[in-house]
Every structure is written in structure tokens, then in C-alpha cells.
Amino acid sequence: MQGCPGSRTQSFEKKDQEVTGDEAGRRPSELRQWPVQMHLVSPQAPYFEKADVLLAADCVPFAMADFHKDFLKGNALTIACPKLDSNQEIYVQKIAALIDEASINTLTVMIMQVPCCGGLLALAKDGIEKAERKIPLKVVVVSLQGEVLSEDWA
């Protein structure tokens, strides 16, 4: 198959002995605000003020079973897809506005290991570059099976 490796069809079959985890009980959602899609969020929204912001590629929460508990909790969220979203230049402006106008504390970008997801990190870096304030940037790369491959401050 030609094209983007991130579009290649794959199946992740789990054997009975591989299925682990405590599935007893329910956890509440850690989502603190709405909307979350980057095109719809406003940098002037009060929940972004002095917040730690998580910018996640659309596929990340579906790949990670404990996304809410391990990454979303305590953070303001926005999501985007660097492959499918149009008019992405507005994302750079919004990231710069989150930094300068909302005075966010940190930005964590979570991307999948596929090549096209690197575009989201590039957009975040462009937004940080355009901002007057400087903030820390953390990059988390997630495998197709939901494992954290790397987590580093950029």
C-alpha cells in the first residue's frame, strides 16, 4: 500500500492473558471545558487563563486507555488533526494567543508515532515562536497501541 504510513490498516488483537487492568468501577471524565476542537476554542475563554494546556492529536485519546487519568486531569484541552484539519494557520495564531493573552503556564503536545502527527508539533512550535512570552513545551509521543514512547521537554 502506498501513501502515508499512518493510514496503513493494522489490527491489534489481544490474547486473553494480555488483557489487564482494573475495570471495576467507573472514573469520572477529567474534561474541564467545552469546546475542545482547536477551530472552536477561544484563547479568551476563562478556563485557559494561566492554565497548563494539553494539545492532543485527535487519535491520542482513543489509543490511550487512561488518557483522562494520566494526561487530561488538571489541564485545559484542545485537540486537532494535522492531517485532516483545514485552515491550520489559525492554529498557530491561537497558540500564540493562548501564550500571550491567556498567559498559559505550559503547553503539552501529544501526538501519535505516525509521521503526519509531526505536523501538530510543528504548528505548536510555530505558535510558540510567534508569541512574545516564552513557555515550556512538553512533547509526548504515543504508539499505535497507546503506550507512551517518549515524554520530553522540548
The other form holds:
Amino acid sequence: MQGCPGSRTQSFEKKDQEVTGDEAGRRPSELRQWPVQMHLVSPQAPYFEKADVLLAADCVPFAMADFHKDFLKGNALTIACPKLDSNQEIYVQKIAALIDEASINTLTVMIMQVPCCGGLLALAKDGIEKAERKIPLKVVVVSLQGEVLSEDWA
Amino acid sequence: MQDFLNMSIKEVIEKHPGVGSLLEEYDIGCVPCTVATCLLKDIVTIHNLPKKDEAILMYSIEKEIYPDRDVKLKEVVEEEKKEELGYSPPMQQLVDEHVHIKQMIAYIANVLELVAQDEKIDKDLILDVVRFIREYADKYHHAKEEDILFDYTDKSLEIINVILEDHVTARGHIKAVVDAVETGNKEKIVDHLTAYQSLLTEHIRKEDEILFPWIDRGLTTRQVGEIYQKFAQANQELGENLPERNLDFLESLNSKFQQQHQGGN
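Form predicted alone done, so how does the form predicted together with its partner chain look?
Shown next: the complete complex, the earlier chain at its head.
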């Protein structure tokens, strides 16, 4: 149990009786745009115009079973990894451009509980600081097993 | 019981004073409320008690009203406590503005002391206080609630009417202060400033502790963003100078009364 919590090996073994989710039915995807990766998206894309934007760490949608239903629905999306992605200063510029040029309504940053994921929030704050307009920022922290640990306005 | 649920809390407490004490046990302060026209059913919802406490409170109220009735305590499955979000950014802005209004409310006590001890009324000081209240508390702050925030609520709810009525009553007190300054009526100045002080203290408490958290619980992220932008637009239309000059005035009162306090010692 040593080393970086972001890359430490862990298994989440679940007994059958612990699986309580509803397995019936199918849900449509709530994604309404392409691309999503932060290096690929353009702040000028029409789907960002005045949108509520979700900036999710890459691992979040895999951890959360109901990510589409509870968080993606109705929002524009962009994803990034603060630990592995390169040229992150471009991310700061893109966030500032989303605020000033696309006039986004709000920004919700969803990160995993591991410490290195906090880097994504720092990037978002830098982008907001750089922008001339001000917008509300919400932060959602997700556990490794997909629970919402906290949801706060920053 | 349905009749009582749809009755104003003032009437309920008048008929059954014990209900007031029961509400106080849960920090629901309807007894000292000057208006108290909220409906019993809304009061319980608005205060967002844990489900179990709400069931016990409703049981106790029904027992208080109908002591001979065989009232059953509603069974409640204990819910996992959901972490309450802090104030949303626009609501935080209103709460921050309250801090300055509360500072002014505190200085009104010093102003009242001066009015009582000086033979001549310091008209300029009192009219400057009035200007702060009209510009900052009313035009800058209350207008955002009335013209923007309350559009995101059910305006027919009694709690909103109570808040709006407070605004109207406060304006009435301030107009009466101005009239009293013109006629040199010290007693009326003291009466209406004191009434304003007490009304706004309770009003701000109601908003910070009950109304704003309740409104926040009902807002979507999209609505929070909209309200935030509308507040920014409203502030911009009034100009940066309005809050600046009023906060400078608060600072000047702070120095004035600190000096007086030191001079008195």
C-alpha cells in the first residue's frame, strides 16, 4: 500500500449480494457532441455557446455508473488527464476562451479522489482567473468506486 | 389536520401556543416573527429537517392540537444524510452584501446614541445613513432579489410574500426617518431607525438561514449560472461607483465611531 495513490494497484471485488443496481433496460447516451478530448475540442464549437460545461477527468466516467444520467445530461463535455496529458497550458487558454468567447454559463469540474487529479481543478481555476468574464465553478469529487464524495461551489 | 396545515402559523400559534414552543425546539423561530403568515405545511418543508425529525415534529404538533386523538407516528426509513451544498455563487453574493448591511445596522446603534445625547440633530449624518440604506441595501441589494432571484421561485408562496412585505415595511421606516429629519422630530427618528434595525436584523437572519438555502436546493446548475450573469448585469448597470462609495461611507463611520469610543474612554 505504498506509492502514488493515482497509480496504486487495487481491485474492487464485489459479492453478488452487494450488486444492487438495476440491470434492466437500456439508456441512451447523453453525449451530444464530438470531439470531447480537451486538445481536440474548439472553444468556437457551437455546442459550447452559452452551455453548462462539464470538465471531467478521464477516469471519472469509468468509475461512475450513472455519469451520463446524473452529470452529462444537458451539458457540453470536455475531458482531460492532469497527470498524463502534455501541453496543459493550452488547456488554461481553452478554458479562458470558453468563458470569454463561447460565453459558457457554468463550469463543473469532476475529478477523482486521487491527489494528482486536483491538478485539473487548478487548471480550471487558472483559466477562470485568466478570463475577463466571471462564471460559477462547481467541483465534484468522485471516489475510486464511483461515489460522489463531495459536490461544492468553489 | 389538513385545515391546520393550510393555516398561517400565526393563527395556529394563537389557537395552540404550545405549537410555537414545539417549533422552537427545532430552531424554527416563528414565534418572534413579526409577520408569521407562512403556512404550517410550508414552514416544515422549508426548514429541511431530517425526515425523522420532521415526522416527530408533525406528530407532536398534531398531538398538541388534538390531545385526545390517537395519533400515529409516521414510520420513516432513515435516509443517508446528503451533504448540503454551500451557498451557490449568486446566493453567496447576497450573503456577502448582507455583511455590509449588518455593519450599517450595528452603526445605527451609534447614530441613535448621538441623536439621544446631542441637542441638535446631525441631519447630514442621518441622511447619509438613509442614502446608504436606499442605495446599497435597497437599490443594489433588494432589487436583485425582487427583480431577478424571486423569479426563480414560486412567488405565490407565503415565505416570498413575507420577505417582500419586509422590504416594503423597511422602505416605509426610512421614508418616515426622512420626514422626521425635515420636521426635526427626534422621537420619530429614533422610533423608525430602531424599528428598521430590528426588522432588518430578523429579515437577514431569515434569508441567510432559511430562504437562501431553500432556494438553492431548488435551483439547477443552469439556473445558478443564469442568476449569476443577471446579477452581474444588474450590478454593471448601477455602476461600480455605487457599492464603492457606500462601502467607503461604512468605513468612514467605522473610523468616526471608533474615535468617539476612544475619546469617551
